[in-house]
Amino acid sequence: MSNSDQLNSSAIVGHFINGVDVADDHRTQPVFDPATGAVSRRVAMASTATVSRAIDAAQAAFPAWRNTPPAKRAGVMFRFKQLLEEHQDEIAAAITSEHGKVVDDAKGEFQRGVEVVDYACGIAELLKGEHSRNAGPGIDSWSEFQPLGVVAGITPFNFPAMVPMWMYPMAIACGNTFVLKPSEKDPTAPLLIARLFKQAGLPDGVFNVVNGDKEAVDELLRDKRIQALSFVGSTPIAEHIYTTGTANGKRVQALGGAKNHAVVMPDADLDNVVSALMGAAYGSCGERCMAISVAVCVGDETADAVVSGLKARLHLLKVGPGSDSGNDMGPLITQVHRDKVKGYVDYGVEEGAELVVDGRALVVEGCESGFFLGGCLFDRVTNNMKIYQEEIFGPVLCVVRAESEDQALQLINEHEYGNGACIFTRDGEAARYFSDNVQAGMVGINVPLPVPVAYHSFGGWKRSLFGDLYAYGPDAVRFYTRRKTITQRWPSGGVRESAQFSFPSGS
């Protein structure tokens, strides 16, 4: 029997601790399959007893695996990225169960997160230090960078496989132990994932999964024991962990929300720009944090060009369950969640946006209790909306009209997020000019979805990160270590020394 088919048989999903399920009845709730509406499995609510079981099993895990050379903490991850790769299928299948997205797409999520592995598995390159032999007369200085110790995260629904992986293998690699509180709406794959590494040779408390809520959070942020945690997920709940973990001495990376925008000069190519928007605005069906959810357009002949460029592709664009690789959209991941964004798109009509295509109609032949959206875009829409203002995070584009460049800039600019931006232009002058203005963390030129790969850094700036340090590539070694700095002398030829009362110097 496949590690999906013991989930899926199990009535209750529980957890994994010290390298073995544990089951906690304490509270549950519904998963549900988005396509269907119907509850698939439940999933157990941590206890506070729970998560300290999880955090003790860290804690007895840590001295060995600190002192386990980088090497072979190398070697265990590349056993678990072969691991990972040959069970792809089955732990794609699992997020499009549980979160909607459309099969190619968990795929895609899917290898994202592989590839921050793949970076892991160099971290004995990444850990060398830096010595300089004869830093003062007989004396010899070098830094290491050591691990932090236990260490946890809190990731979202959107990508139940690749966010975690942005954390849980620098971290280890570090030689860190590692506590993960995934989503509650779809911990499927995490703990098929978790089972994996174990299989690589992982010791057992290494890594370990706690599904839960707030109870759950709550814990992981009061636990002295946690050195540092890592969050994505809304401004408001991002701001909560930063301001809760540092007030309890730890350290901490909170991503939060995001609005994205899209900025299509007149020489753009038009045909290219509706095809990037389509994909960024409505793959995944908006539930992106790097989703392009405003396109700015400078000129009105640009604007009526992609708005209508658009409202041709949305009438052919295919919804419908996330395991049909036919479709290019599936269902959001739940009731209350689509009814949020059918109320955004309410919002906008109220507040003047013209309504160019509206989705909120949208049924499913065969998944009439599915939690479906059609593909909305407004057109006219002003910086005072709230359309405009709030991440929506649903398949809702909102086009602005601009005089120039410069306008569209200081849109982008004066908003209070800044994860991501990109322009579509043919002008290397434009482009350069935008790239090193904009205020956004990330910068994409003609590239709609710059997230950075591996071996880069991935964060925003303004209210959309809260933290000095970005996650995965080079940053995560940063975050999940401590340098320390050794300087050593060692007398030499029986030389007996006077007392020396200045401030050491290198002369």
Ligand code: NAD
The other form holds:
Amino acid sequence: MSNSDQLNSSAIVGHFINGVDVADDHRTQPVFDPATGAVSRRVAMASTATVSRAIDAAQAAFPAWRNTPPAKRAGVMFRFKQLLEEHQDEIAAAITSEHGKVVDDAKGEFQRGVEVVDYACGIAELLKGEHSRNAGPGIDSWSEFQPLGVVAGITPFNFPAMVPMWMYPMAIACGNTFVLKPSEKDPTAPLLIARLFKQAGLPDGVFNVVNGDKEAVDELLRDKRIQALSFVGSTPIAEHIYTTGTANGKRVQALGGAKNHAVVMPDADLDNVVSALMGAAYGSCGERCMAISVAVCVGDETADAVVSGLKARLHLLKVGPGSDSGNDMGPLITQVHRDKVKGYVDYGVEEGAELVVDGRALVVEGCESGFFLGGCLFDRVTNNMKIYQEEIFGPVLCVVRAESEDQALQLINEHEYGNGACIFTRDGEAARYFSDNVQAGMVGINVPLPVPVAYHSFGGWKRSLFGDLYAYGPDAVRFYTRRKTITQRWPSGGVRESAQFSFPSGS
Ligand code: NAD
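The form predicted in complex with this ligand is what I want next, because the block you gave corresponds to the form predicted alone; please supply it.
Up next: the whole complex, starting with the chain shown before.
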């Protein structure tokens, strides 16, 4: 029986604690197949006692894992990466069946997660400290980076494999032990992956997964044994996690929502721009924190061309079940979310934006109860509208018309979010001016989804990130370790020294 058969055969998705599957079904919640709207299984909501049991396991595993040589920890990562690649199809299918995204897109997110495991394989090199010989006469000094202890991650529904992998591979490679609380909306992929990690040789208790909701998160926030928390999700929850976690003495990084703008300059290659916007706005049904949800077109001529190009392409957009790789776009995650996104479209019409393409009436034959919504396109959106100000997180693109690059920049810089932003142009000077002055953490130049590769780090500015350090890449080593600086001296035998009352200096 394969990993996923075992999961499918159990009606309730449980937890993975201390290397074994654990059932705690005092409370359960349905998990849907978004393409059909049917309940495919139920997920257990961990009680505080179950969360505490996972922390116990992580705490017990920490001393031995912390002292395992980094090169040995890397050996586990190498085997883990290999197993992940062997099981890619199975995990992508699990993502599609619960999230709804098209299976090639699921493979793409999975691959981006595996790249972080790849980076973590180099942990021995990454953890090398800093050394100074003769910091003073006969004195050597060095800094080393020690793991924190038990750390936790809380993740959103939209990347059930990749976003958790932004966190635990680096945390564990650094010598910490981990408790993951994935999204309760698509819980299967993280559990499949946890079993593979054990199969790769990871000692029991080093990586634990608890499914659940606020009850589980509150326990992670409260328990004093959790040293650090990584969170990715919506901004109100990110802010709550940051405020409560730091008040409880934890190190916290909390990545929040987004409203990513693409600026289209009049000199850009508009055919390419339209293709890029189609993928970035409607890929994964717009449920990406790096999705482009606003296109700011500089000049009416540019806007007219972009809108007419998008309109033509939207009529060709293939919407249907994600398991059919011929589709471009799958359903939204739940009916509640689909209705919320639809409500934004209604609101945009009431606010006076021009609805150029209306996807609200879409019905997918054979999947009439699925959570589908067709791609929607608004023109002449202004910055006082709710559809401009708020994150919609669905297949809705707003076109805003601007008169100049400066005006476009001002719009972005005044927005509450600052995750990603990009510019399309052939003018190097305009591009450089944009990247220098835009208030966003990740910037694309003719690149619509500038998601940093695994050896850089991912994070936004303004209310898209609470905390100081980004996810994965070099920042992850800093986030998941504590610096210790050691100053050492070996006095020569027999020399007796007098007491020194002045403050020691290097000279
Ligand atoms: P969400 O904030 O509803 O949930 C995220 C996590 O928090 C889940 O594990 C959930 O169980 C938990 N949670 C929800 N409500 C809680 C509460 N009241 N108390 C404690 N925990 C709670 O987010 P979502 O709907 O799963 O994901 C979509 C959001 O995530 C979007 O806003 C998107 O922009 C954001 N996101 C951001 C990034 C980024 O890198 N900045 C990446 C992916 C997604």
